[in-house]
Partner chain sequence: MTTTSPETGGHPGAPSPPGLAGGPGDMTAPGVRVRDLVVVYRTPLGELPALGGVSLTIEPGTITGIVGESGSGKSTLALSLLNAVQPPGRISAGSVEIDGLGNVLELGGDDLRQARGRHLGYVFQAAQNSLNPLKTVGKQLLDLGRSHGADDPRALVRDARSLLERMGLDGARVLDSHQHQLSGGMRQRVGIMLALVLNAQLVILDEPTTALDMITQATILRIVREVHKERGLTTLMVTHDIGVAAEVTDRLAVMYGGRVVEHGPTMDVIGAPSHPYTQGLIRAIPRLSGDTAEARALPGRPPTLGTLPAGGCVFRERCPLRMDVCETVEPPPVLVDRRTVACHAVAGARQERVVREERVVREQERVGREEERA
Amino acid sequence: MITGTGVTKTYKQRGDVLGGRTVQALRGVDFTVRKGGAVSFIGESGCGKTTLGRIIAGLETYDSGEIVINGVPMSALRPRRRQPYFRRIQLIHQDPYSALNPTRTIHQTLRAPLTLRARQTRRSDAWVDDRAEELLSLVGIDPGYVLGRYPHQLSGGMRQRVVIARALTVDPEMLVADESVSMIDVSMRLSVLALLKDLRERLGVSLVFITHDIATARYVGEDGELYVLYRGQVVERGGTEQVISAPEHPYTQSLLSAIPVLHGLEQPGPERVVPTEALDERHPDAGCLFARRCPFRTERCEAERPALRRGADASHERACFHAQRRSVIPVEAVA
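Next step in my check: the chain by itself in the form predicted on its own, please.
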């Protein structure tokens, strides 16, 4: 299990256009990913979800707060001592082509981490090749077809499956999938998403799914938890189906209101929420980060920042002074 408490991350932008502006990527984020569980982080571009995923995978440092893996606080360990913990958390990159070395065959790509794993577990060289074939079969690829090929000789969907197979070479406890289907053909996306669900069930690995696509988050983490991020802050969290079917924060409602409607079969939700203006992070906000874009804002929203609070359901939290359930998702059209 991994937990985060008050995790913050700030970047200093450079260049004449941004003028050295400081960007707060994460603002005191709390989260919990239980063993074998599924957690999805959603939000528009720039909300901090990718930064959080990289921190969970140990690829990015954090400024303050605490990350605890299996009961061990990471801040108390030196970087080298943290490596064994983060090694069991593997990141599945957004772009499968850039994630693979174009000069290595798939066999070479898998053999390198498997050889290290064989030394750690005192297994023979024969096990390395057998395990490579086993992992490729596990992710739905014919080993005989791909082992001798290079990444550019495979389709986008097959490359993503190879990336997943490589992540499994170290027997991870958790997979962090960052927009893992956004750069492959639409026809292949469902099969990759189904694969991630299947691996979680068969291997018992935890899954962190990072996306801006609410439909994919709903499919992959239907029995898990959903965190909605806005400008580095969690504004709503709860059970995936609960948050999507009964959203209470205006930002979550605006995301759900933007879901395309199937004309002739559906009609827009009766209480759709549309932000009053475009996102502009140049102005500091003393109060709610969403206040300037929120159609329901009051003077209190502009002066005071709300914290996550429980609603009628103890497992559903939202950071809003005027939280209210609204029917925003498309509904079946009346004949």
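Target state, the form predicted together with its partner chain; input state, the form predicted on its own:
Shown below: the chain alone.
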């Protein structure tokens, strides 16, 4: 289990002669991922979801806030002592092409972490090769086919499975999947998503799923929680199914409305919001961060920043003064 409270992160952008500007990637984010649970972070590019995922996987530092892993606050440990905790949280990269070393065979790629593990747990060399085969079978590929091959000889879907197998070499408690299928061919995406779902059920690993594609988040973690991020702030969170079917924040509603409708199978939702496009991300930070793009904004929104508050349902929170349920997702077409 991992919890974060008030996690903030600011990037300095280089560029201008006068020191450049800073970008607030995360503005005090709270989150909880339970053991075996599934949490999805969704939002557009630049909303901070990737930064958050990297912080959770221990690949990025944060400016303030606290992260607690299995009851141990990370701030109490020196960086070197944090590593064992973060090692059990493995990031699955977006790009399976750069995530595997092109000069090493799959066998070499899997062998390195397994050998390390064998040494730590005093296991034999034979275990290493057995385990490599076992993990590949677990992620649904034929070990005999891939072990001796180089990454370029495999399809994108297969590479992503190898990346997942490599992450499993350290027996992780949690996988952080950052846009893990966006670079894979459409017909093969679902099988990788199904694998992640399956691993969660079979191995009990918890899953942090980061994506802009809400439908894939639903597929992988429909029983989990969904966090909607906008400019580094959580604007809505709740049960995945609940947030999708009854979104209350206008930003969530815009995101859901922007999903293409499969005409022929579906009809647009009755309250589909006409999304307004990003104007200028550099506008001042006063008030609600979404106000400029919001079709329902009032004067109050431009003056005051709404906090994350409970709605009618105790488990469903959103940061909006004018929160209102709207049914925006497509509905089945009537034949």
